[in-house]
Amino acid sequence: MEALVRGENLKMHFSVSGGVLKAVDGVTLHIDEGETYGLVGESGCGKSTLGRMLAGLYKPTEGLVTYGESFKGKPQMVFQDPYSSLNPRMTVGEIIAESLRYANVGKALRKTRVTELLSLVGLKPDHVNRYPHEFSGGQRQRIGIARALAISPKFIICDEPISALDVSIQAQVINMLEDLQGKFGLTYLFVSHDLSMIRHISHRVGVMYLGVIMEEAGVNDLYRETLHPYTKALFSAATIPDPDMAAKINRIILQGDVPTPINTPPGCQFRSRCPKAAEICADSRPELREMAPGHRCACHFAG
């Protein structure tokens, strides 16, 4: 497949008082057209971030952002707070219509747009004049979705866009994005702490800890032989519904707390939590290398 968005030794780096805030620090990835690409890790690591330096909203401090030749159109993203990316002095109308307006589209064909595309996310023609406050959290998802679409973007940001809606929602969005994708060929960075739905959604997936990469394959590869020391920290902490199989897991427990992303000290960034953790850990970072095809691990100790 041709890889649709391309990250070369992307890097973020944000002055503050403390020093240097390397939010990114050196991320080379793909995303393949048509797939999603699931991001995993724990708050703060820097999934976010990577997502606006893919969309074009953060300009890398270091490292370059590449699309493929058959990408069109712009970026787009779905955030994760329903309520407050959604202007709440425009009608819902307005807030869908609003890139097709700095795109020349004209008022008459943003009007029948606009129309097609409340369509498309389930909601009614006459939720053109509404304001965002007159909708639920769910809906108001929907219509983010739906200004995503409104220019016909091949590669859509999806960051945790689902974590600020209720459980019995979350699904029928969930639902929605698939067949949106299957219907127009999308492509999804999808950003998640969420694992069972990264592992629902996802072809492939990067797990993501303190701006780095530490593993990355094909979502079946990585669920079911993880090679990361985090990779199965990570994993064994997920939530099982089934109480028979959760009692099967050997949950990993990892001493102290992640360091800052202050000014990070060379070598590995999980050395300081990890079992092991060894001296050569210290001295240098590992590079992502494959394993086996398709599957791509950050440690000295791996394989």
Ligand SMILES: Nc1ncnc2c1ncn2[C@@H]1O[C@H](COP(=O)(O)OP(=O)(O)OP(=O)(O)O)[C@@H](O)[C@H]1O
The other form holds:
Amino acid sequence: MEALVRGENLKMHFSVSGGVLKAVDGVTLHIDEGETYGLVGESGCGKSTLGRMLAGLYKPTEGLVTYGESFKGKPQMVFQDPYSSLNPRMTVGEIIAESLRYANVGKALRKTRVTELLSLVGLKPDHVNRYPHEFSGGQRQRIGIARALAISPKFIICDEPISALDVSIQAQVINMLEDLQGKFGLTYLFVSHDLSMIRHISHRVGVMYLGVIMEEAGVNDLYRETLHPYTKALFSAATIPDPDMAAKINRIILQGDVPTPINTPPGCQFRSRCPKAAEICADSRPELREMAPGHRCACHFAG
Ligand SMILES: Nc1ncnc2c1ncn2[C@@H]1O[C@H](COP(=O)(O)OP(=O)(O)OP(=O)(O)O)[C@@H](O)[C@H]1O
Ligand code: SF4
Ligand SMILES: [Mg+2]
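Show the form predicted together with the ligand, please, the one above being the form predicted on its own.
Shown next: the complete complex, the earlier chain at its head.
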């Protein structure tokens, strides 16, 4: 299978008052055509920044994003918050047609395409002249998805697309994204905090921590044979049915928040919270090594 998107040693560093903030610090990954690559990790670990680089919205400080031969259209994004990502002064029709206008698609064709897109995402043709505030959260996210689909892209980055929605409508939006993937052979980068959602929707999963991928594998391998201490901590807290117990374990293993990645010292990014950390972990950063076919892990003690 041909990789549709590749990132080689991607870094995104920001100058901040305290020094250099390394939001993404050396990520190499590929996403195959037609697959969903799930990206998990705690808040601030660099998921959105990585997504923006793969979408071409950020120029990497270092490294390269390349697209496969069958790639077409520009990568599109579906954002977490359908309230703030839609311009309140534009009609639904204008919002969906905007990228078509930029692509110099004529007015008549734009109109037909917008009607088609509205029906694809389960909205009505007469919604076209309404404004975003007239819709529910779920409907607004459908508008955001129609906008992303307008130019028939191959690759869509879904950055927490359902986390702002009511639980009751999350499944509808997910099912729709899956249907659309089947219909159009879409490739997704799917960013989420929700480990069971990631398990449900992804073919492969990458686990990020402080700007790097700590573990990456096919979804079944990752959930059955978790290798990295960070992934284990993340998963164990999430899979314990008793929330009090889960909170306790989370407190033990994943105390506090992810440290801010400013002026990070060498060594393993996870060492300040890792129960297995040893001297070598402070001296050298573990590489992402292939431990089994397709299963990569960045820990000195894995395997
Ligand atoms: N434009 C920017 N300038 C400076 N720092 C930034 C910028 N964008 C992101 N960061 C910092 O980079 C780190 C990674 O941010 P990012 O938004 O990619 O994380 P995330 O994993 O998407 O988090 P969340 O789950 O909360 O959405 C954070 O420390 C964030 O504060
Ligand atoms: S390299 Fe060391 S600190 Fe990092 S995850 Fe492995 S044991 Fe923990
Ligand atoms: Mg984010």
